[in-house]
Each structure stands twice: as C-alpha cells, then as structure tokens.
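Below you'll find only one chain, the form predicted on its own, shown as structure tokens.
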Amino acid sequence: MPEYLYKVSAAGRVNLIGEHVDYCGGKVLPCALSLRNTVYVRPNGTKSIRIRWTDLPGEVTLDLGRLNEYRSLKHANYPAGCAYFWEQAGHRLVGCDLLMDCTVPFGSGLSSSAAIEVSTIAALALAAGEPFDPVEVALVAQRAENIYVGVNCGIMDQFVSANGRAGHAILLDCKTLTKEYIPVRLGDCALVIADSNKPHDLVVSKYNERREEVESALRTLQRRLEVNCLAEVMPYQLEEYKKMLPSVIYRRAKHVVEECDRVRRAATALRTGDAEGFGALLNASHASLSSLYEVTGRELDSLVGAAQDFRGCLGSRMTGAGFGGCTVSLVKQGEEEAFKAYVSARYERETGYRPSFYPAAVCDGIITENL
C-alpha cells in the first residue's frame, strides 16, 4: 500500500497463566502472538483523523478538536480514546489517515482491543514525527480502555501488546511494571490455542463485577493486614481472616492469592523446561477459574475438559477474561492435528459450537516499518 508512509502493528496476546490477577497487583505470564492489528498511516494535512478498515465498509472522521465526543461511536471509539488520551499525556497529534487491518479474532479473549489501541497510538506518534516509549504507550492505551471505553481492565494486555519479545513470555509485575523475559521452553510440546466461538456477551459486565468483588475483599482485609493489593496477601493470611469475608468474596480472593503462587511456579517451570509441571499448573488454574472465580461457563469447561482428556495434552486452561473466548493447551509435538480433531468433535457434540484453532507463534509486540 505505497500511498501510506508507515506500517505499524501491535500483537494480540495469550496469557499462559495468571488470570484475573493483573488488576490485583499480581504477576502474569503472557506472550505476544503473530495475530496482530496493523495500521497503515500517513499525515493528511487536515485537522482530522480519518479511519478506514479492511473488513468494514465506510470511513469515520474524528475532529482533532472534539476527540472527547466519540465514546459511543462503534468501532472508532477505541482509536478515538487513544488519540484523546495520547494528546492529554502531552503528545502532539496531527491529522492523518489510518487504515486498520486486524487478524486478532474479535471476542476471542486474545486481546484485539489492546492490539488496536497500542498500534493506533504508535501510528499517531509516527505520523507526528515523535518517538514513543512502549511502556507509556501501554499505559495510555489502558487509560483509554478504562475511561473512554469503560472496560475496567488491568495493564497486562496493553503491556504485552507493546512490549512482547519473540520466543519469550513476559513475567510482568502489574503493580510495579517490572518485567522479566523468559524463554518459552516447552521441550517436545507446543502451544495450541482453541476458540470456543461462544458469544462473549457477558464479558464486560461480569469483568467489572469481579473487579468490584476483589476490591471489596482487599478493603476488608486491609482492616487487619498492611497490604497495598490483594496479590500481597499470603495464602495463610487469607485463611486466617476468611471469616471476615462473605463466601463469594472469599472464593474470589482465594483464586487471586493462589493464582499468584501458580504464576511463580509456572515461571520456574518455563525456565527449567519442566513441561509436565507447567501443564499441571495450567490445569489447576482452570479449575480455580471455574469453581472459585466462576468466569468459565459450560463451553469453556467443555473445551478444556476435552483437551485435558486427550492423551497427548499435558495441560489446558481458559485464557483471557472468560465467559467465552479461548483456551491454551500444551500438546505433544506431532499430535497437534489429532488433538484438534479430537477436541473439535467432542466439543461440538457437547455444546453445538465448532471451535476454531489459531497459530501460537510467540512474536514481538510493536513492529514499525517505513513504506
């Protein structure tokens, strides 16, 4: 597309383990995927941002002087929010044309929203001739999603979309934003991502509800414990004060506290190439998300159950916010196609949905190119 000056892309992500702990100050272990949102960009000499999509009709025009007014604009509210908060952070905006091409499946739980946000901000910076810091890009993108779009997400999705490294997972401390790149050593196994293709209707309302529940748990525990976030609570402390918490709130907190410990052990398993240990932690994580955090549902439980019963699968769990979306499984190399066939047939028989499978190549976050 030679009429554009730059090509900017940002990655979707799969979270290997550490679900629903990023907004509790915990550590997570995601990696960036080859599924991406790509933005072709050029300055246009106007006071407007014009947006087109490769898979949607029409064009949307955003007035640079009215960027706070597009919150209800379908599809364009994400880039509008990013432009608004990028400017609020002190960065220069210029009128430009953006062409969006997204290969991250929408509603899959692989973070198409973060890929769109991060690539949009990077494209706006390039159009204005400004350098950008990927960490700042991630923070502004999160702010746009929280405040402009109204999804109260943590920092994980935007951070890995901007800062991913090929062949590595990121052990990210969501409280301090310190990170460690860990080589994805899976021995003779491969990652397989399966999409439940279950409509994702409840994800925003239930996600925000879970945040309110764990924030309630933290406020209660802070009456007895000097902690700044739920991830700082140790398992024995939670058990000591569990009677202070309503049963539902206790179960939510128990998932977070134990999931944080699983992330630590999973990082060690990756470093040492302990695929079996890593797979067992995936299974334990899903069980907790199903019974304690209650964000799986019949379809994800069916998809994971089929995967876990396959002879060559070492572990499987839901990934993302839940209530639909994807699973990630650790499967013996050479058995991936048999795994897909077995899981697909059983899942369709049990639920009536047919799953999709996506590549799980671990790639860089933001990639820029001059055209």
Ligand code: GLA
Contents of the next structure:
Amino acid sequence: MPEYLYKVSAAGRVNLIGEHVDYCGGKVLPCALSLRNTVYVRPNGTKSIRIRWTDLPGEVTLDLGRLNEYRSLKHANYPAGCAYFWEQAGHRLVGCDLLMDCTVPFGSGLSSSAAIEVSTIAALALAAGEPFDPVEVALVAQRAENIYVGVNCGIMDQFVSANGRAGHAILLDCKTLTKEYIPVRLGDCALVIADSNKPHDLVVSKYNERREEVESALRTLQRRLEVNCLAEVMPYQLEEYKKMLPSVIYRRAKHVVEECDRVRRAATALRTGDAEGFGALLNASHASLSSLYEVTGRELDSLVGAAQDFRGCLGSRMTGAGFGGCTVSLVKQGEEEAFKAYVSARYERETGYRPSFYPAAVCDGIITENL
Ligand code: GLA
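Please show me the structure of the same protein in the form predicted together with ligand GLA, now that we have looked at it in the form predicted on its own.
What follows is the entire complex, opening with the chain shown before.
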C-alpha cells in the first residue's frame, strides 16, 4: 500500500468574546488551537473516497458520483458534505484515501466539526493537486454544515479553523469577512479552557431557535431602522424601539447589540494588553449569555461562577454555542494549577460533573506537510 503523501490539519477554536453574534453580522474574537483534526491523504486511483479514523472502528467509502446521497452517515457526514460542496463550488475531486486523527474533543464546544470540515477540504484539494484559498475553504465548510449536516451555524468556527495564526486572535467582521490579527498578550495572564463535560443534546434545536429569534427581531426593527443586520443596531436605538418587540425577543437582541459593543472594547483591551479590562468584559459577556440569551444552563454558570470567585482569575465566560461545552478564563500565570483545583472541587460539588482542562496554545489554522 502506498504511503500517505500529505498530512494536513485544521484547528479547533476557542472564542474569546463575541458570542452568538457571527450570524448577526457582528465581530468575533476567536483563536485557533493546538487541538486539531489531522488528515493523512493519498490519491488511490479509484472513483471513491475511503475514510478511516485512528480512534474509531471501520472504514467508509464514498462514491464520487453519489456524494449528494450520504446525508445520514454518522461521522462521515461531515467529509461527505464537504466533498460534495467543494465539487459544487467548481473544484476537481479525485479518488483518495483519508486517515483522520482528531484531538479536538467531540461535543465540547471547541469546534471539532469545523476542524474536520476544513481539514477534509484541504486534503481533497491536495489529493487533486490543486491550490486552495483558506477563505473559500471556510465558506464551503460552512455551507456543508448548514445544508448537508443541518446546523444553521455562522462563519466564525470554519473561518478561524482555516485562517488562524499562531499567537494571535482574529478580530473577524462576519459581515464583510475582513480580519485583523491581534497578538494574544495579556500581561502575566494565561488562558485556561475548562470543559463542563455536560453532554449538550439540545444544542442544534436551541441554536437554530436563537437564530430565528434574532432574525425576527431584525425584521421588526427594519420597519423603523435602515439596517442590514442586528450588529448595525446601536444599543440606544434598540432602547428606542424596545416596545415593538416581545420581551424574549428584546432580550435576545439586547445581548447581540451589547455583545458587539463589548467586542469593540475587548479588541482595544487586547491591543493595549489591558488584562483587567479584558477580564471584566469576559464576565459581562457571560452574564448576558446567561440572563439575556439564555444559552448557559446550570453547569456552565457553576463552572464560570467558581472561576470568577478564584482570586487569581480576572474573568471567565462560556465559549461557543453553549448549553454545555467549555469555558475560557483569564488566570494569573503561576496560579493555573491552584485555579484548576479550586474550580474542579467546587464545580463537582455543585453539579456532580468533573471538569476537564485543555491546553490553550494558540496555533495556525491550516497546517500542511509533505510526507
Ligand atoms: C457555534 C457556531 C458559530 C457561532 C457560535 C456562537 O460555535 O458554529 O457559528 O454562532 O456557536 O457564537
């Protein structure tokens, strides 16, 4: 059997701030992580894509002529959707073997799905001997997730998975896809990622429900305001037209417009290394996601509450879609171990779940190697 020709990986991500605003045209501030999906790839001279996993049994064969038909596969749904939409976007596919190795924990809110999608598309392009544009890769990956997998996600995860830069967060404008890389330098503080280990079953239905709620807020406000998306609404304008919105819809919109404002301030705090200011914005973001957007739940609130009470922690919030998954905290360097011990004990006492902690090394998005 020929050896694999290329090794290509794409990153999981942690979003520092700007939650549930990417699909409202807002700005987000995510980082690509050293937790990644790696694909080993070689052309196989057939008319099919054969996929194996390092940690899952079995093999899946996707017929190149029937890529539109595999919508109910389990793990292979993501690569199948990506291959289908990559071809639909005008790219050539060749038969190839893919071996997948994922270190992004599944269902943790660190975007294992985006890492799988983005690395699959890059692998397919390499197998066909074609160059690829990471922005296009991200857009096709999002399309696969929206249409093939059925999650109506925004562009943040796929974008950072493909375009992340080591040591930097991306300030991404999700309306225009313009980006600025900002070094992640926050004085003597480190980022710590904690997993609530709470399974998040309802995430897809609740996620799609939040999207509908903010879209309905936008439609109502557009009767009075000339805006294309909720991120263009200023907080004072929302107050002015508050009475037009049912109270739940108003609270969802209030989270979005205020979170957009927090992202602006957080970007300034990051550029100037203002760790205190940055931490305070993380706390405010979590409070809003908990009380206005209602995507946290008992476990994430407990995990964040414990983190915020630790004296060496400057700020903490949930990250990703919510309803379980991970938190990100800003902790004084040298205090990380004491932080983990304190947070673990309190979280386990309060919820019965034991948290996991992951390294928050900030890496490049796509990394390609010839073997
Ligand atoms: C998920 C989605 C993203 C984004 C976040 C919430 O990770 O995939 O597009 O909406 O939730 O910020």
